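Listed next as structure tokens is one chain, alone, in the form predicted on its own.
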Amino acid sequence: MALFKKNPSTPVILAAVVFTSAFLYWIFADPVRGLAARVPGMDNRPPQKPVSDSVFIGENFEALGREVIAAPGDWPRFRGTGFDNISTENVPVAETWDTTGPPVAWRLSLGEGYAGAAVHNGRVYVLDYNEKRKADMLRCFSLDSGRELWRRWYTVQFKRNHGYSRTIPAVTDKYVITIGPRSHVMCADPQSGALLWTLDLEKVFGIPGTVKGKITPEFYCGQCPLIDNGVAVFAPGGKAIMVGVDCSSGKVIWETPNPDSLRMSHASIIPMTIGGKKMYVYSAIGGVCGVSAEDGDTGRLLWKTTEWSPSIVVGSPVYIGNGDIAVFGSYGAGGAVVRVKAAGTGYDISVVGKHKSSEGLASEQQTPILKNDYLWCVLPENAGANKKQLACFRKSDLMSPVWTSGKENRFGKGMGPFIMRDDKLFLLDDDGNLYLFRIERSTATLLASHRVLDAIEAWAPMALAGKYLILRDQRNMLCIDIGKKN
């Protein structure tokens, strides 16, 4: 400080000297002297191989066990036998749990995702993603013990985008079919795991002019496969809005043209009978359509509407009777009713009762359950005062709930699954808390609750087969014994 007082110009002189020295070094010095140009392998990494987009679907197989103890119960596809998420099996459910909760029959670790289970003939089928092998993997387990019996997989690389796997297999006595995150279809024998046929939906039905014929949504395929009378039905949404594949041969036997360029959503195809006509109904990106499911004109486009077209669709359509179909959109889009009425040789289509998520029945992730004349759902975060609550609506009025669980009984982010048997409803919230309700027409009474998982995003649909309830979060799957004890 004394120096500055004697000569006030000293700091300025010092700064000038430092700047001049740095400038001369920048001009004349060689800052990279002694450094070698970077070449592959110099950083001790293994040689990098170019990534091929060729995917050999189902190419690998591993047998792990044989014995399967017969365990009654069936949940052969998304939303169960009746496509309504209601189990009709005559297996009583325990109405109370002690402090330890319902017994856990078995548990296992999975790759990150939201794919639920299908159950058939004492076996559990899950489409997993093995992050170490970079592989879509169909895994088969014993329902009774949880022992893995076999696995079939194929290498396919893609970036994690809110997890990997999302879809539930469809299984019959002869076939088990999966759709992977990038729309790769695999059909195998459900007993032995033998590969029967494969189909790359993007390559076959991709949109010309797009990267790799892209048809798969941004957050990967969430469409669950459908098997109907020996025919696998898919909605690729590229060159064809819907296609049918013979399960015995793997040949495409019908295609539904797609002149309006409807795109694949995260919803699944739901069979419905409307006005005496069986049809496949699909909520696509860009609109809703119905395709004939009857012999003689299978695959014919019966009707479509582009009036209801939210940007993201996850919940599948629900038939509520009298030609009315409840449809749902995510991210605040809410819901609507598509009215389908026969008119001569065709159909009159109208969209009625549109509402936002804050105005009525809405679903961000799951598909509501229709029980008698009432629709049940956990409302999403953007549903206003009733957000995150279990709610009940008359099917004739989707804007005014007749019952809600109340603001003190909210369930995570409103994204978790729910499932029914008789008058019982199981609800799993995002954090792994399992709730059991008794349903009496339009009201629900909480019977029991227990934290079964320290969960992260427990959003996968559940399966209810016999006395077993199968549920999961991002990385863990549990099989819970919910049967009533003698």
Partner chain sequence: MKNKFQRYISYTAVIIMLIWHAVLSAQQQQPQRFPRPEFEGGYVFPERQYPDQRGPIWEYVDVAVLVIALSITSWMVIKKRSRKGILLMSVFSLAYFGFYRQGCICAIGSVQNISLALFSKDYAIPLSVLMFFMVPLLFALLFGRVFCASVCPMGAIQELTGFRQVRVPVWLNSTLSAIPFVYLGLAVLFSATGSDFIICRYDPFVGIFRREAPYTMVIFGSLLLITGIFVNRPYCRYLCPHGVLQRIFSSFSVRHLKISPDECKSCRLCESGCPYDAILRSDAVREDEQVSKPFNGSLPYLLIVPVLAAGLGILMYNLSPVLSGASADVRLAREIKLERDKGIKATSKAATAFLESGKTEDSLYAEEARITGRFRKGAPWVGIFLGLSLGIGLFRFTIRNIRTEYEPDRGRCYSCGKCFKFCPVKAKTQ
The other form holds:
Amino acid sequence: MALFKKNPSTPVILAAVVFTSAFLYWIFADPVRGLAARVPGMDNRPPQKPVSDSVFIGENFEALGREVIAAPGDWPRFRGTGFDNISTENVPVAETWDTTGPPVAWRLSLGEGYAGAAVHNGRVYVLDYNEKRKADMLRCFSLDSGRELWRRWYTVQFKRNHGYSRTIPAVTDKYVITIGPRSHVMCADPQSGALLWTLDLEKVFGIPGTVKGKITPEFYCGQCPLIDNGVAVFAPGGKAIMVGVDCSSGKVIWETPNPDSLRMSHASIIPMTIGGKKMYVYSAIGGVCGVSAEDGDTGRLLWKTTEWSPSIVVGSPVYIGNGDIAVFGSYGAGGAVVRVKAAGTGYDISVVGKHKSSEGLASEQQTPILKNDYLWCVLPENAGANKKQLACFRKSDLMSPVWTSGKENRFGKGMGPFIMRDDKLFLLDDDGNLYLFRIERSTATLLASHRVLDAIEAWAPMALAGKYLILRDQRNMLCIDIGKKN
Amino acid sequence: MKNKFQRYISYTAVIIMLIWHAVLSAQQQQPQRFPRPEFEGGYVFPERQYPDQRGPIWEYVDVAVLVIALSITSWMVIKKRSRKGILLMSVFSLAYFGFYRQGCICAIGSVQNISLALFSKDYAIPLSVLMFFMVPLLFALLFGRVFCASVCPMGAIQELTGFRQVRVPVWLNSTLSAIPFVYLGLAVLFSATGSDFIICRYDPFVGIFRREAPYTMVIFGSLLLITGIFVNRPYCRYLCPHGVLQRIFSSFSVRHLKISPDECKSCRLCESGCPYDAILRSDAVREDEQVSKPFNGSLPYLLIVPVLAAGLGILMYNLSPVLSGASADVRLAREIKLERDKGIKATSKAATAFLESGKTEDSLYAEEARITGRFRKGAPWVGIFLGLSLGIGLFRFTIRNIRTEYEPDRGRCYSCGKCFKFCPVKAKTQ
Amino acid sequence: MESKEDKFSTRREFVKTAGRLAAIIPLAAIPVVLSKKEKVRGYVWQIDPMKCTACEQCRTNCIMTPSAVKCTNANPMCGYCDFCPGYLRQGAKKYSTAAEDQLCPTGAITRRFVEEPYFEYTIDEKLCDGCSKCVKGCGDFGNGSLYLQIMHNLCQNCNQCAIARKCPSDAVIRVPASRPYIRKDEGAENRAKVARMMKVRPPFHKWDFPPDIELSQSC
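Return the form predicted together with its partner chain of this protein as a structure block, the form predicted on its own having already been given.
Full assembly next; the chain just shown is listed first.
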């Protein structure tokens, strides 16, 4: 106070100094100095180098048994003979089960994964992953006893990322073809197991200098091979979106260029006949495309769309007639309809009815079944009120279900497989409960259910061959006799 | 010797087997439900420390602070007669219970916890909450509303901001004073049925204590504070449900604040000193007055009490379906029913979540019936309580009280000590 | 006159004593009645991750801003995926840390390369506002290792939790203060212990915590 009295201008000077410094601070202070821009490369991901591991596909073989009692039944590939997941065999199915459940014909343990079985000529083929030997292993079993006949394997190292094995082999009388988790193709003789030819999709069709050649997707390859008229068809992505390989020689006979850099998804190629033209339809990452499957212009890209491109695609496309293809995306991406219309020499493509998984028909990883104008599916976890229920949609309207199993009947996490024969639908939930439904037009009636397996993630598609239903969870495979007793 | 050795062997064998069994079972107990990544570089899962609440010891510290603060205030009010001391205590309480403890732990809200604990089998309360409910009421019974005076942070913040004093007309004051009774009745009803804690929900000042609030609370709180500058303690007088209990308990207090330190001279100087009109005037029997009985002719009016109690009980019983709407389960059940009848898709988030859940509609309706049943049982009692309070309040107007000195209305006096300075009488020194 | 006064005062005294008794008896009865109940340290609010539907209500309804609800990662359940649906936006074409690829609106999830092909995900709780977008993303198809918890260093432990009132799936419940977290990465035994401690069932929400719940059902 004394200071103020001596010099009356002191407070004015003090105020001026305070004001000036505050003003300068306000002008020069950087209000965002604490913020860091979110840019790529903050995760310390090391510069990725192309893996140069040398894999000798199919190098090892072991014969284990010989005699095969021919058991009737055929399920030669993913989604069966008609690519519709419906068994057309005329083997009646038991409509009731004992309290002990349907009889188990045999069981075996496998390496961790989700690879399903293919059945042909009394043999069961599984592309297993042997964790001890770190090898993709094609194993052949006898259908009626479950005895292993032979195994052919090759060492390939990769780390578990939600299990290892994923795909179902494709079998014909002369060939069995597998695609391994790291996109290694192997063709062997289905009887003897003799190695016929191999193909490393990453090496052959990969883009040099990139990780895995931009071929094998996240969580590894889930594409099941397709054999069509002695030609094996794959969708590698990378340099070619689709390739045809002659099964007898192993030579690539046609390639479809990939200008849009579509990438391999976990879906599989489904042949369809649209407007009288047979084509291979693939729901890739980045878009959907159709490639001609007719002599003359085999391998020609007929149409494509990038309008439907979820981050991850697992469900395969389903042809619902009239040029409409139902496509699905995972992680809540939902579904849509790709409308293919022949226009002059080409095709007009439009994507209609896009919906999220909470708004209509959706599938995280299984593919819906089309039966008599109705689509059947177990809806995923993120499907809102209908989540984890078995639902039926009219094929003309994928947004509102015509029937659902109700909130009392929910199936695991809604990711288990389902398969049909006649009017029967088998449904396996994630936890290993097997359900048998009778389908009448658009409603399903539960006939029987039983916990057949104390399962962990029973996600592999099932195989229905003769009286046998083959299913698996992460580590166990089960063959169940679902045939009608006399 | 040999025997002993053999015995050792068998012991060792047993121990080894036990250990082996433990190792085996330990391995089995970790099912690899989730395929873990195969780390090769010796990665270890980071261990996250989850922060805990304040230690339980602090709850007892709070109780101790409460008891000490109440004791000091009682001493200030009754013995020391120091308005300054009471104000200092207010500052302390505002700082500790208000800004430091952020208004929770709270005697006002504890009435809900108590009633929920009394009427719900599933809910228990810790000792500290029980103490926060009991101790202020016990002090009210002993020394009047010393809790309201300067221990309650809500009272303190209003006490410290009441700068001017505007009188509220008696009719308005009496009418508004009925609100806390209704508030208390509903709060007990809602909490006893497990529906809602309305006292906490509509707390006006907790946002100030936390310096964090939704804007509605900010508006409500600041409006009350601004009103309080002129009409002192508006929350305490016209809203506070705990104040009702304080009022009842304080009416029967053993000792209470006195306006005059010694014998009252009925000098009328303090008449206008109370901002709450809680000073009862000296009203001795006049020469011309005939009072043989204080209840002279008023007993018939006592009939109004049961009539009101019964009437309000019936009214509340009929209102119980409306009141039960306070329960979220009841609201959800009604919405689901309505949407089912009208064929509407789920509109609210709760309805959507219900449809996603595994709960059946029947179990929801059963729950609704259970809760509305509890409301039907509880609501008439709230009505009876309100009827009794109103009846007794009205009946009291008919009583001729004889007072020879100015004294505080023990029910309504906040023991704030504002009247001290108006009394010219000096305490006699011993 | 004097006698009259006496009469009044004795009557008044009588009313007072009766009133005092009437007041003190219920007051004394309350602790007696309540003492029959199991002793508790009290409750705190917590989110049951099994019931949470990641509806985003936690972000806006907490009285705290930002919310006391934070996302947490149960590392033993995490897949350490490069393509993390809780970290990457749906439709992100690159798996990078760029803002346009991230799902988290506040950039609260950091990821760190561990070894090919694994990435570790950590939540920066200072930035997290409990919006649960990542929880939904992870739960859609992933292991469900990202989940919400009320952090008790931030929670004010309101008498009536404002989120609990709005939670559409009754996932915000009272839990014993001595076990204030419902952790997904705890074993089944630990969960059973919590369930056993909840003999005194909290009101408002039905306590349907399965005692022998397995981790698989949570994903």
